[in-house]
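Below, in structure tokens: the form predicted alone, a single chain.
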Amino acid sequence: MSVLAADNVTRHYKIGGRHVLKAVDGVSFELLAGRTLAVVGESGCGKSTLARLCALMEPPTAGAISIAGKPTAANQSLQLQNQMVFQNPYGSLNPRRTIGAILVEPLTINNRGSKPERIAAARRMLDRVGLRPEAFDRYPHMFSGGQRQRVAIARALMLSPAVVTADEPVSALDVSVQAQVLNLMRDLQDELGIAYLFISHDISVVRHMAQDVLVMYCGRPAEQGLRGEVLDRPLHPYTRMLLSSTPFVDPARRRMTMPVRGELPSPIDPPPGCAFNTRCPYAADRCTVERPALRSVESRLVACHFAEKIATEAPI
């Protein structure tokens, strides 16, 4: 069942009165239950935009996002089906509440259950999220990060929504403790049955965490589909730069396919046609004026008139 959809979703802001910047520009998805979708890209795609706009925190300005199939913009209660777990850990907690007092806070706001039944669900919660009870009574500061953002799953899940979308939410963890966050919500998705909406820079946590991927380029979709397809055979040359990008362990595979060239254009003033043509290898004339459309090429969708050529190349 999809939990959570998003139908041609834009959002654009205007920039001094004569520019406009698309942060999001035509994204769309279909999220299923205890399923976990990863959109990824470079730091300025539009990854986090996207993630406000599905977890209800701004409007799109075109487009439509449902939940659970009901459209949110009629029902904007629907919100409690989509929690958030933020990127930094040390600002996403108020300091001046305790732990107990975070947890229990979306129970209060929302009129669930007795004030005894509030504080017996919180410390469960804090059980099921691997945190002694004493924490229950101790403030943000006398934690780790790894600690905090525990903490932060855990009120995300206090009110047992549907998805949870969660911004880059071990980039600011140590990589031992990156690991330990990472299996902690897996095991919860297992147990609760719920849907991650996942964004990150970091392919080597996506291939652990998601079954579906979503690749963002200057707000736009440029590859999309299940994992394993998108990332042991990408058909777009961005999708390829970025897994170039990435560093291995096996020797084998520490090889650059597609070397990373240039940087991130402005999304106020994209290049025209398709917005990686100024960094891509295959670009051709037709590149730099026709925008190409997202289509399904091998089972999943790509953004590139040579994406049958590039299914020809080895893979990387």
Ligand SMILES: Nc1ncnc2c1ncn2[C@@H]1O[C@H](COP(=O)(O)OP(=O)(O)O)[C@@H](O)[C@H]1O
Second form
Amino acid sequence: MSVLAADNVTRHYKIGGRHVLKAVDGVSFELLAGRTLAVVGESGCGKSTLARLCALMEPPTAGAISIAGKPTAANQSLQLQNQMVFQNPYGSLNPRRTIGAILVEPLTINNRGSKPERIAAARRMLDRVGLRPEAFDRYPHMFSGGQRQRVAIARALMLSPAVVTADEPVSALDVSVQAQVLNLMRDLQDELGIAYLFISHDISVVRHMAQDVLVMYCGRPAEQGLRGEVLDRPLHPYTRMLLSSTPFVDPARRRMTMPVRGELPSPIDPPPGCAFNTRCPYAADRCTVERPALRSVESRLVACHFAEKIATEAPI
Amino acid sequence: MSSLLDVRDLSVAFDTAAGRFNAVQSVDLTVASGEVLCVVGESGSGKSVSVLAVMGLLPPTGRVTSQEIRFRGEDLRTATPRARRRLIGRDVAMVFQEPTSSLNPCYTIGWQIGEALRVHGATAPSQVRRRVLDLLGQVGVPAPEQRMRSFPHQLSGGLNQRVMIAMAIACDPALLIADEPTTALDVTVQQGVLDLLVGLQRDRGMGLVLITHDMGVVAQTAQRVQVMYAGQVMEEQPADPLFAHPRHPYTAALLDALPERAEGKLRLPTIPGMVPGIDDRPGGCLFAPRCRFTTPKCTADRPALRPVNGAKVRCHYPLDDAGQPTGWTLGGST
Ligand SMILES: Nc1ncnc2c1ncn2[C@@H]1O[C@H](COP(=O)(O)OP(=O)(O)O)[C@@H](O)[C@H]1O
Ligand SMILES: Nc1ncnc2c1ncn2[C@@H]1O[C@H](COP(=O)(O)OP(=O)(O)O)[C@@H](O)[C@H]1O
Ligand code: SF4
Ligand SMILES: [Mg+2]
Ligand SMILES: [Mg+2]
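Mind sharing the form predicted in complex with the ligand? What's above is the form predicted alone.
Time for the whole complex; same chain goes first.
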């Protein structure tokens, strides 16, 4: 069952009256129950905006989002089915409220259960995310970054959502703590069947967590499909560039050696045609005038004029 | 390779409201010309404080002690922080994590690089201008003529970091210390900045100390690696053997926790617990509360950093090639 679906979702921002910034421009996907879809790309490519749209924190300027199979346009209450976890475990928790109050709040606002039931539910959740009972009466500043991220995850789960949208949930954490939080997210998924929309810029984390991958560039999908296709046999030159520039520890993983060229173009004035043409080693005249459509090539979707040609090249 | 920096037994303690805190304990740091040393560790492990102490850049609340701090053989310990900065200011340069907060928003980048040159004695405007253009070219800033008239906010994070590097190498330092220089950058930009640093280091025969929390960055750049934990160096090795055969249980656990190394595993191996803070630093081995091989000896005696198989390891039971602790028995004899 599709728990979260985006149909040609678009978010344009007006900048200074004259310019339009296309933060998200025509993204579609379907996230099934119990699965993880990762969104990857450089900063500014629209990951967080897409996350906010999917969590119904702001409306798309075009396109539609469905949650649990229902269109969200006229039904804001579906928001409860998609809860968010943010990157910064320091800024996302109210410093003046105890952990217990933070966890009980979503239940109170939505009139779930009696007061003792809410408190009992919060205590169970605290235990479930691996925090001690004493944490209930403490304040966020008394916890480390990793523990706060556990609290943020606990808060997101209080209303038993079908989807959790996590925007760079482990990017601010050290490796050993990151591993603990990723394991927790994995365990909760197995146990509760929740789906994750998992935003990350870290390819290794994505490979570990997600079954489905969406690579974005300048607000548009560059390549999307199963992890095994997109990350192991990438066909879009941008996916290849991302993989080539990832600093892997294991030399065997550093097999992709596509040179990195140039920098991200300005988001208010992206290059015409394929937005990647200014950095792409495959770019030809056609790429500067005609925008490549997202189409199916070798069991994934890819937006590059030369995807078929790249597919016939030696596997990287 | 001639030795540039020799630091022995460096400790830094801060007097805080909660008492004295040993941020850095007995750290040795040596770098030779032409060498790339990576200092790696999780946040709070003392990486920044140790190099700031060497540079004389710590606030007065930081009490620094050491057996030896020499630059090119000259003892810096007796020098005041000010005198120390003058002594090594021309020969040692630093690059920090956040280029935009280190650059002055009110001046063009051309002026700021020029200022770095003027501070070190270049005066004739035409000469300064030529050097600025030359430096911008060397650090890979496209269209230097135009860019030198840009303000920091008009450039991307990656270009600003290149500008910082240009300022750092303006006076031809013998040693460059880069503290998390790519942490704020995208991987696509990071690669270019790392290539630039290592390229400059190689071409100029500089020593390079690269501080990072990212094992991938270490693998791509380091010749020698120091792994820090809770203010101490736990292990030191050349890079390749470090990744093949970590000798300290902490290094091994840290590498195991990388998602990259978890191919096919559903759960990642974790290190239980947390890095000890100011009030719960254990008396014995600092890693003992989290180590899978802890014995009573570990809890009682702080191990020294000692040579093992071409590495230096601060552990009573250094790991062998199979990852097993040598001399280890459950009760913890030997
Ligand atoms: N509220 C907003 N108003 C104007 N521009 C925005 C707004 N939110 C995001 N943007 C712009 O949209 C683009 C995508 O941003 P974001 O979704 O945050 O990217 P990412 O999370 O991938 O780094 C960026 O250029 C950003 O500056
Ligand atoms: N000025 C200071 N006063 C008190 N404690 C400090 C000060 N600067 C750093 N510390 C502490 O010293 C420890 C090491 O810090 P640092 O060297 O910055 O770590 P990192 O390895 O992340 O660079 C940390 O616990 C930090 O909180
Ligand atoms: S369409 Fe052209 S420019 Fe875009 S990725 Fe493909 S080859 Fe490169
Ligand atoms: Mg973001
Ligand atoms: Mg630091």
